[in-house]
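Next up: just one chain, as structure tokens, the form predicted alone.
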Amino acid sequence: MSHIVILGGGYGGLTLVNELLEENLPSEVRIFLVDRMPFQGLKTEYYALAAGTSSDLDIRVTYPSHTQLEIVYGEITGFSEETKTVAFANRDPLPYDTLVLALGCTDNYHGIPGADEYSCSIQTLSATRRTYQMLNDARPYGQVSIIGGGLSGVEVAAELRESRPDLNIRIIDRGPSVLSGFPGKLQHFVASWFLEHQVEMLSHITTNSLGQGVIHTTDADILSDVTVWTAGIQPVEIIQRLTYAKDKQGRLVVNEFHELPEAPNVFVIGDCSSQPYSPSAQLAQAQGKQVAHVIRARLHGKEPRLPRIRLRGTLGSLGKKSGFGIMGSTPIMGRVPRILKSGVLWKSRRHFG
């Protein structure tokens, strides 16, 4: 019996499961997908759940059913390469022959005091549910502050503007503009949309600490009824505790097969994996497909060969009717990228890669 254990049922983990099940696996192979929840939450859509424009049910994807697949629910506490087992807080250890770490990321608060306690998050489904309640319980004409003007912060602000036109919404960023990592043309387009829709943008702001109802910055205190944190991510705590080689962002260094060089048959995909690309759902899915190829090849005694990962681009939404993105090196803006993003969501819900 060969046990393939996949930790995390997000974009990378679920893609890997589906890819493996599409092939005729040897009968002795069993796949164990480990997650806290009985479905995948589409993390790229958490901004819409937080804003109240999508329901919880809208962003769920059911896990497949197969005789060689077992879904394991539990809180992972670690794994042992020596005993080849995964440890849990509330159940017996699970043995593995092949292990895949696809555990995703958590907020990076950069050591800022009070950030964890006094801001809300969209990094997990449960955290996003709490954020939804806080945002939608906010008093009329209350102040919402979003710390971080990257893709997630922009999407939350725009979606919330459509959901709660009464609220005062601001984005606070330490950089010179929203989407500072994107081409200037896109930055200008998004900034213009925010100006038109009365979303305040504060740039070159250094956040020093957070308190109840207040953001302490280098220049002044900023009052805030609800503060949403979208100012950076890092690998989850389990990955942080591992002593394998990591990059400057704390992501695990892997070889050309997405495998830990120090631990054969332990693979890493998604936000925990050191890659020459920014973390994204698309990257995690591409890695999931490649690791499936490696596992299949090795099960049949063959040497795997992997092409270089090529990503299609990045898409972002400005509410339900406008958006922006980069396809190749070409910026796109307006209705078309929003339609494209809706198409990507449609495919994700139906297990299409």
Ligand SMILES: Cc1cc2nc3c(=O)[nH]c(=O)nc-3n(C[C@H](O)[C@H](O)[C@H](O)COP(=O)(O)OP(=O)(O)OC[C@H]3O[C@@H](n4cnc5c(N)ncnc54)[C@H](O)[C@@H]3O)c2cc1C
Given for the second form:
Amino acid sequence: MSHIVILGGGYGGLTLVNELLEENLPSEVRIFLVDRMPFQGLKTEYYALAAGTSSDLDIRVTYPSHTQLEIVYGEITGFSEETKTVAFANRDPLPYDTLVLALGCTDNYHGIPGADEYSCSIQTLSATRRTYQMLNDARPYGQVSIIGGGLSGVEVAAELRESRPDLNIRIIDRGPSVLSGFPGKLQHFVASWFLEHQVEMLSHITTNSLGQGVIHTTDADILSDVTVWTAGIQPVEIIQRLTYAKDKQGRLVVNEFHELPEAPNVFVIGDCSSQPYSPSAQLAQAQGKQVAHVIRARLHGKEPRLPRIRLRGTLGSLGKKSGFGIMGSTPIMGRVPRILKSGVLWKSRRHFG
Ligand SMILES: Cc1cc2nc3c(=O)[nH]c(=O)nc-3n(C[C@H](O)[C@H](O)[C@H](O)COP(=O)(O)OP(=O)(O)OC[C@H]3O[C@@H](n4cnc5c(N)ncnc54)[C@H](O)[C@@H]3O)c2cc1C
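Now that you have shown the form predicted alone, what about the form predicted together with the ligand?
Okay, now the whole complex, with that chain kicking things off.
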């Protein structure tokens, strides 16, 4: 009996499970999909859950049911290569022959005092539900601050504007503009949308610390009723504790088969894995497909062959009617990227569901 244990049923882990179940799985193989949640929470939609424009139910995907698949619910605390077991906070260890780490990421507070305690997060489903409550309980005409003007900060700000027209919303970034990693044309488009929709943008602001209702910056203290943190991510704590080789972002270095070079049969996919691209759902899904190919080939005694991963581009939303993105090297703006983004969501729900 061969036990394939997949830690994390998000974009990467669930894609891998679906691919493995699709064809040619030897009958002695059993797959264990492990997650703390009884369904996948579509992380790419957490901005809308936080703002209150999508419901919890809208962003859930049911896990598949199959005779060779067991869904294991539990809070994973670590794993041991020596005993080949996964450890849990609330249940007995689970043995594995093949292990896949697909646990995603968490906030990176860059050591800023008070950031963890005094800001809301959109990195887990539970944290996003709390953020939803904080944002939607904010007093009428109150002040919301979003620290970090990258893709998710921009999406939260725009969606919140749609959900709460009364609120004062600002994005604080230490760079020169929102979306500073994107082409200038796209930055201007998003900045104009924010101007038109009264979202304030504060650039070149370095946050030193956070307190109750206040953000201390190098320039001045900024008062804030609710502060949302979108200023950085890093792999989850279990990965942070591992001593295997990592890149500058703390992601685990893997070989061409997405495997830890020091621990064969331990694969890493998604936000925990070091790749020449920024972390994304698209990348996690592509890796999930590739690891399914590697596992299947090895089960059948064949040599796996993987092509280079090619990504299709990036899409972001500005509320429900507008958006932006890059296709190849071409920036796209307005209604078309928003429709494309809804299409991507529809497709991933249909594929997973
Ligand atoms: C607001 C926002 C917008 C985004 N927009 C886009 C976008 O438009 N396009 C795009 O490609 N990407 C986008 N992303 C990034 C994308 O969501 C992630 O890159 C992707 O989810 C990574 O997939 P993953 O499989 O690595 O992790 P996840 O999808 O996060 O899955 C990890 C799973 O592990 C489980 N887990 C973690 N720790 C434990 C534990 N200790 N015990 C038990 N279970 C655990 C979690 O419950 C979760 O189900 C966005 C992210 C955010 C926050």
